[in-house]
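Next up is one chain by itself, shown in structure tokens, the form predicted on its own.
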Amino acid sequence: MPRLAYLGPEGTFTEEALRLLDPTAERLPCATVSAALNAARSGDADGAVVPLENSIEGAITTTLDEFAWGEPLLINAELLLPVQFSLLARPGTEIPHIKRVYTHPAAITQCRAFISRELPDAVVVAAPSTAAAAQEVSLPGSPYDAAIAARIAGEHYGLAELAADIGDRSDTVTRFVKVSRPGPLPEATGSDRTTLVVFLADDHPGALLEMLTEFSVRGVNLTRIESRPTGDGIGRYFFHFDFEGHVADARVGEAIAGLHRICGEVRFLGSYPRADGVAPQIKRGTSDPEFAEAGDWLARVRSGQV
């Protein structure tokens, strides 16, 4: 049974997350996305689930720079999960009372028509992450009358559910995905995402221009792009990459050496199967048959066969 450690404590929406990527898992709780990171790097556990974006939201920043800085782990797999958050109070408690409310600044940010329309005069306090949020609601003498949280959380601390799907958008989504350390990748399906951290060897003209030309002459589509600064300065920054297919796939694989070779560092962070299943349109010229049949012809002119 492999033990993985995720964003606690119990009743966030990561553990959610973590439940349906692997329902066998042993789960260890931690206070924060490096902790779980670092849960893994260290082997007190075999992996870890994380957010990486939000649809509402963008790039968890923290996240992303654990991938850029910390000791080296591969995605192995992503998970979409529908966001739903709900009201949660301690029994007996009733909307028009609620003075003070305690939730995690993303659940603020997603939830503003709400808050504004049926708690105008509630002071919202921002927690560590929504289930600590209704853990400590939940607790005697509690200085929140409320929090907002997963309805998963308010069945793990006993809260009763005041109102449910609050959010400003029934269809925010956030993408999770599960790491762990260096090792064999997960064969391609057809249907495959890639991951990189690229940093550029000088700051010039151009610069990003060079990157993109990388995909954009072999038929590699991009599925996100985020900027992040450096911390030397103002003005620099580094590139988290996504985009379609395997680092099995010729085209891939040839992109991400022709990085190699212009920039400063290239991160390669996994290839892994694509929580939605869309597979790529492959361009013509770009399939492997097609690189093959290229260097075969290659090596013939290589060889005199003219």
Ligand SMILES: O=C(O)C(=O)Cc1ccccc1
Second form
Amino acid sequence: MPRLAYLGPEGTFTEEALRLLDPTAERLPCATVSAALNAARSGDADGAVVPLENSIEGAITTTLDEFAWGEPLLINAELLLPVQFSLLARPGTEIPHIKRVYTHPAAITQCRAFISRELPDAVVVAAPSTAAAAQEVSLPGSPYDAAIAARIAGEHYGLAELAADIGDRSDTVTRFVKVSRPGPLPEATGSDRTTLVVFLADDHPGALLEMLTEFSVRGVNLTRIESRPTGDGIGRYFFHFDFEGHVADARVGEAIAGLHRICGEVRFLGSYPRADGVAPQIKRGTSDPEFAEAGDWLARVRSGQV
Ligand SMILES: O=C(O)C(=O)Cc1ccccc1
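Alternate state requested, the form predicted together with the ligand (shown: the form predicted on its own):
Entire complex below, previous chain first.
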């Protein structure tokens, strides 16, 4: 039974994602995304489940930066989880009396309309996770009057649900990934995704276009691209790419080998089955048999068989 670290405590959305990704895993709650990933790196856990992006705010930047700078880990699964937020408070609390709200930053950005409409005078403070906020609010001497978290967190920590489904949109989805220390990759399924981090060798006109060309000419469809600051002053960035396909696919292998040739550093973050099961559209001339046939043809040319 694998031991999986996650952003805890009990009752986070990440825990829900972990339960769906691996119902039999032993769960190891951690205080932060970094702590969960470090547990996987050190061997305290066999892997970790962390949030990567959501459909409203985009990237969870702590996760992206950990993947880029921390000891290498490989993504081996992803999950898309619809999330719904509740306003939770100690029983007896009424909404007009709420002055201090505690929740995870991703929940703040996804509940902006409710907060400004129903809690216009409240101060909203960032918590390590939604469940950590609910746990804190449940303490009798807590400086916070309410938490925004999953309904199940309210039930777990004995809070009353003052309002349900308070997200700006009811169809918000968060993407979670399961990672482990480098090892054998999941097999290609025909509906896979690959994730990379790319650092430029040097800054020059067209550097981004050159990277994109490696994907474009091999018919590899990107599904996410982010730039993140390297930390070396304003204007210095590195890039995250998600794209369709598995590194075992010829077009994907050729594209990332091309990036390796032209970029400063390419960090491979994994090839894994897509949660939505969507199969890539394969452009003419970019299937595995077409790459193999072209390789055979080149070998014949090189040996003088024209
Ligand atoms: O704090 C949590 O419960 C998490 O798992 C992070 C998070 C927060 C808000 C939306 C999705 C994930």
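Rigid core: the largest C-alpha set superposing within 1.5 Å between the two forms. Residue numbers count along the first chain shown, from 1. As the structure is a computational prediction, the values presented were derived from the model and not from experiment.
A movement of the C-alpha atom of residue 99 reaching 2 angstroms or beyond is seen between these two forms when the two forms are aligned on their rigid core. In this overlay on the rigid core, residue 215 has a C-alpha that sits less than 2 Å away from its partner position between these two forms. Annotation: Cα of residue 72 displaced by less than 2 Å between these two forms, core superposition.
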